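The chain below stands alone, shown as structure tokens; this is the form predicted together with its partner chain.
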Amino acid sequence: MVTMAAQIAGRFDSVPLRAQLQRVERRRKLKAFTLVLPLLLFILIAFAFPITRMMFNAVHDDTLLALMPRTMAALSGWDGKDLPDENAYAALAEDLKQAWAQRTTGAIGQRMNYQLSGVGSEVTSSARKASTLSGGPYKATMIEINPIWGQRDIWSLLKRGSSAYTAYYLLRSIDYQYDSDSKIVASPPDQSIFRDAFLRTLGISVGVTVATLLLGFPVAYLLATLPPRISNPLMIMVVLPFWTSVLVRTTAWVVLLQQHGLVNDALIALHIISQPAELIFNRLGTVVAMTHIQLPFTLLPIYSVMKTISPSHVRAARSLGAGPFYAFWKVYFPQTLSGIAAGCLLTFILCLGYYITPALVGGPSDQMIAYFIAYYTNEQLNWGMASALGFILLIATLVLYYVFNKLVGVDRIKMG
């Protein structure tokens, strides 16, 4: 009856029905959206916003602009060739006096110290002395108070601070910085550590991904081809580590690999080595522990793809005269490629951000980029630098996540 009525209504007056259906459809969409809304808002406010703000911090720093407004204004017309004129020095003295009164010299000094190490304390001492000055001329007096004010690079640093946006932190992250003429030059060798850190992060991630693939592929093949009666208990051996805390597994590797640990004891007992080998706090320990943690992430997607491949394909190839290896390579292996792509990409993405494991089982030269982000946040308190390094790591991750989404689909992520 309802269909007939709809047909009749449709024949005579199609617009209102379509509008009605659209309205129902819209209401349904709205209802579905309302269900998602609480989580969406939560993720946007408590996750996406802080991360966006951190990325913004990588290019935005208005410390000097906010704390030394007069100097910044006076420097707007400075050509940067010689020392600035008396006006700028007067503004500087005024700003330092104010900073001394408001106890903000520390923040100014720290901000300047990032770019020219050692000037932080000079700024504070100049401010203390400047606070007693009563009148001009300031130029000679300021240079007499502290010779740093007679250096041109200090003034170009201040001039660069008159914009709230700075590329300084991002440049430092790829080992470039500004010289005294505000030109971009390569950082001196003792400060050029970040390109190495990024390359090391890439290298370790590639190494671990390849290792998990080489170790995981044969096991995935075995598990996919054995009857369930045998493969299920073996599967537990793969899934149990997957469910165990990363910290617990890293602890176990520390116990196993340390100088008088079980692996060294066993190797000595078997007369393979006579002295305990260095297995931990170096690259070897880092890669062994990280491979152990990531192996299930690579193995499980390959396994689930292999489960869908019918054994009759290889059998058909064999009966048509292909040798066992040829049949495997030409018929079976190409069908596993989607699983290999999913597993390897996931492992690679997760490897890029490793922090805990290298920190516990690696040496000083095995620390990945996440370590530097933590270091600049907690120990150097240089948040701009931490943000800039995070910015680059985040962009790399997001690009790979996009590829993963296109290639595999986020819906395909399964647990356990």
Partner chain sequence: MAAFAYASPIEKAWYYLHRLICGAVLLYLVAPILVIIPLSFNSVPFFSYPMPGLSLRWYEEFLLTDRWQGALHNSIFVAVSVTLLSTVLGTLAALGLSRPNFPWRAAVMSLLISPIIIPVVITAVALYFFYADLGLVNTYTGLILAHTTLATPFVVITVTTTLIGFDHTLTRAAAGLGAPSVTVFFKVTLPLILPGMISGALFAFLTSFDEVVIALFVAGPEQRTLPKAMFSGIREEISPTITAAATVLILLSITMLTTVELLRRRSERLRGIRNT
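Previous: the form predicted together with its partner chain; requested now: the form predicted on its own:
For this one, just the chain is written down, with no partner chains and no other molecules.
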């Protein structure tokens, strides 16, 4: 026993104290990392990976490169000034034959249809006829099969498809596109819809943020200054909407604001209006419903900051001769700015991604950018366009956050 104790003591004496401390520190860090590992994996899988994949899809599309390899190789030396030579048409015929046999003409046509509307069906019919060709000359034959193969913009499109990476989706997201010479030009006015959608999204988000601030600040002040026996029941009414889903709250506004809803009936009964007003399926209904949903998100950070402000500050200002409004504006209000900044930033960012509420209570000209992302994802199956719109929205949000940080300072934000 004595011998064993002596051996253990000798073993510890042989390890320097610094190494022992480093070993203990490593074990402590390993335990801490093990505790946060589930959350880290969840964030990586559910947040970081989808966003990274979305950004990748916005600039990557190898459909034509993978399904038409011969045509892409034949166009590598094409200068784009005139129609390609016979070799390119022969490669096109072989690729269309293979696509028809492998039933991939739909994917090729869909990819080309993104940039030139209406060519998808032409590609399919061309592939069906090209599958019966046994020999050349291919240039005259392919143009005879379908005149689109005699158009230079079709070949310019295929030439751009020789790269797996494209800027088409990002350009289209800001109403720009390629012309027949592969130069970047503005989209035709009848196709320029996304810049207006982004501006509309920003405008509605700013309007809802201002409305929630104007409505929420007095309520937060009231809750922060009333006795707890009164403020606590009122606070329950503020958070009560969280117990119902956004869909239910939005549908409730449809009932209230419709042509023969409670609001119109009340206004007519009070002789304020003589006929039902248009309160829904327009911008007014969208802002009203979104303001109702977002109000607690702006109110609660302001309220939590107000609760930390000592009433003695205003009393001290009043004792020094300041009037009620002057004491409030010069002493109390500046201390609430951190809560106002937190609430407004939270509401504004949440509003940027709204989809359900504008879709239910807004009109055709009130749809926000999330509507178009859902449209390209669920109906068009155009993942590149949906990813590009989401990418632009993400960049716009980060830019606004950067500007906010420069003007206000994120470190000044307080939640309570």
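The structure displayed is predicted, hence computed values, not measured ones. If you superpose the two forms and keep the largest set of C-alpha atoms that fall within 1.5 Å, you have the rigid core. Residue numbers count along the first chain shown, from 1.
Student: So if we fit the rigid core, how much does the CA of Y402 shift between the two forms, in Å?
Tutor: Its C-alpha moves by 7.6 Å once the cores are overlaid.
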